[in-house]
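For reference, the chain that follows is the form predicted on its own, supplied as structure tokens.
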Amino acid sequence: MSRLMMCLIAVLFALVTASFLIGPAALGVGESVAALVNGGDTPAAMVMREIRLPRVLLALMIGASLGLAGAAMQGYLRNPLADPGLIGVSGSAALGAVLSIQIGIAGSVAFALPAFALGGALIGVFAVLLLAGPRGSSLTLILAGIAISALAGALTSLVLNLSPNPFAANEIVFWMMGSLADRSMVHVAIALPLIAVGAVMLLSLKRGLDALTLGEDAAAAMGINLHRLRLTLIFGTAAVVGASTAVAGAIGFVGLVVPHILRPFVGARPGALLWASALGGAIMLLAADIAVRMILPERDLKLGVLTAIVGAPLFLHLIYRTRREGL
């Protein structure tokens, strides 16, 4: 376990270094470090502090939070096909952001888009809780999440369909593809508090998720409050996924693929998978963000598009393996 964590941290450090160095502005290692540390008003300092630093921080935060939420969701539902977006938070946050773009407030008020997205995520999670009931089963929670996701997706499509402004429709489409380009420290400040709170909530589930592997009755007998565990999972996932979607758009497959890849290395223990998936999610998103800067840099390849292209075949492989094993 410790060897796995050391390997993940080493890979993460290498990717962070590469992310600081790769970009249209050809800056050497020494020049990049000096610009980042010493600051000043030089062009190199502006590139490092205003462009690359927020991008690296957001990739770390969002990747880690999506990986963590995916591991927690799969551990709670005891299903390797579970995803953080399963409870409808991603779709609801996207709908809120789309509405802010459509009515024009996103262009005139700096915090409007993330605020609307967070508001949409909050409404979505309360709608799921209302549909599933305070003590509903896991299946009821999944069905409620699917229903809210479908409704949010339908309303988003309706907004696009009825949009009289082609520029707004174009902006909506590109935002929904997910990206870390053109983000600033303002976006970091918006997302960091919610991601930090949500991550603490999800990491606190370690003992409860391990106990659930024995079944709900056994977990309750061990003193696990299943109702509180469920609410902590829902609100923790809503916080990290809502904040991530608010500042970066829709980025899929990270929370599904990363726990699946790392699960064999932790002995399939849900609690041990939480930290590993957080590091793995940060690695995956950093690697993907580096790739979009190197693949077709003049065409602005979107981050969410690349993660979907990579994640979809892995998801299909997971379905095939699950069917073959008869699970």
The other form holds:
Amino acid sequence: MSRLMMCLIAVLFALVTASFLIGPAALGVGESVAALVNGGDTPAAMVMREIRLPRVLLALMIGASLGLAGAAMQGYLRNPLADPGLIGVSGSAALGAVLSIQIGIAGSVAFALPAFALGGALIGVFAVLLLAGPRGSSLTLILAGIAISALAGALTSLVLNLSPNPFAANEIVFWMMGSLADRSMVHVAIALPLIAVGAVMLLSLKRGLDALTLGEDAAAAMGINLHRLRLTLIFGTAAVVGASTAVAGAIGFVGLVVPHILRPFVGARPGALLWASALGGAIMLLAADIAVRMILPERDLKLGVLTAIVGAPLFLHLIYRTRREGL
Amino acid sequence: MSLLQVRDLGVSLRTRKVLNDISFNVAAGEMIGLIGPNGAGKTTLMRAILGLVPFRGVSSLAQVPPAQRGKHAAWMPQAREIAWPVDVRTLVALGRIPHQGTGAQIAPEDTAAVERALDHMGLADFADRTATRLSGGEQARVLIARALAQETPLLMADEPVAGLDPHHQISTMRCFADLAQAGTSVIVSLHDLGLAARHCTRLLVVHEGELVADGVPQEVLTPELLRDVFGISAWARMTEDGFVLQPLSAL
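Would you mind giving the form predicted together with the partner chain, to go alongside the form predicted on its own above?
Now the full complex is given, and it begins with the chain already shown.
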């Protein structure tokens, strides 16, 4: 195991611990650990197992998903500005979720919102495939993704526009900002299988993404099946990003910034970046989720707002550095 | 036994016929120059042989299962793409991908092949430098080393010497010729007829999608062929240094 891997795991472990210990219910360290491990009917156990545990698990899963999908997308497109949202999955998942809020089913059935969001992601990914063709180039994939994102965004705006109920509109706007607050183990159970399957698919791309460093023609001549690589990338990204958006809303910049920060530490190898970005994404989202609870605990600062506020300047700095190095 | 058989190969892009009825065999140890004017179909021919574009006819290489082709032939496309700022050794090691299973550890023979390829191209001092920060000519040599590291019986390169200085043009052609002498067959597409005449053991001339000549350089590069195919005249002599050809004027 490399030194980078150990550093990332150590930071992740520290943040998991911190995330378990921070919250409005002032629990001591010993008390928290005992409640988490032993369970039972005590209020402390309820807080630890039903509020903080799902929150930590979701931050880990979703952060890792976004980092991994970002690294895979950048590796496939050979472009450091690519983002997992590029193929339109997060936009169409958001549209599904917004529809479920609008028609009111989200309020009455607990898992209706994530289910609608997953349905939206599924329709979105098939629309992208239909547009881009199963064998098209990476350029057609980008264009199809932009078209579907734009369409999903427009339809989301239409729903908001026509919403007769200001409370629903308000709920939609807040949901779209992305958050891990008030999630339960039901959300974990919905997202986990999809994220696990998608992550295995994306991690299997290591060899192909390395080969793509030399371009599509050279990779194909080395025995990489680009057709299969592309489908694996699309479905893997759709699974992890669709599931993440379904339970947490749209959380931007993690998939864009994390691979960019970690690239120099893995010698720029796109295959090695997959694992590192998964760990790095989990770190960034856990840290951001701790921050939203510490900065304005009483105002419910949204996670997606914070990642964008931190991520955008960080990204600008990285662009500036890249420009200066003339790369 | 021949290393590569191409029979009645034809390629159509959209409805236009790009290549027609191309047949030739490649034996072990041949240094083949593929020449022809711009747009003659040289690149398409090489990509069809590798099975990268749909074609009619037979290419023995394309009959190999795609996942195994990388063990039979190394391919150096004309676009010298290095997408990420990896170091030179890592880039050259990408040539070992066809020999490694998914997720397999790097075997000692892979490391040895990478070091051999680096030495062969005189890149030992560059091994830890970032490939994207090298000059164009250095990048070209790194990419040749990558193809060498693949250690295949057949090496195909699309204009590998374009953009190199005379020293590196000659040493690259010498390197390919040495590989051919050691038993590896090399097919390179070229625009420099002087280099083709001097370093290749055999030339294939492609013109408007047809294979119009196939043979040793001094027999292929006749004044008539140079006029009809390339539209040039040239000075050509068998000298004590071998066959020398210098293009003179455009006709």
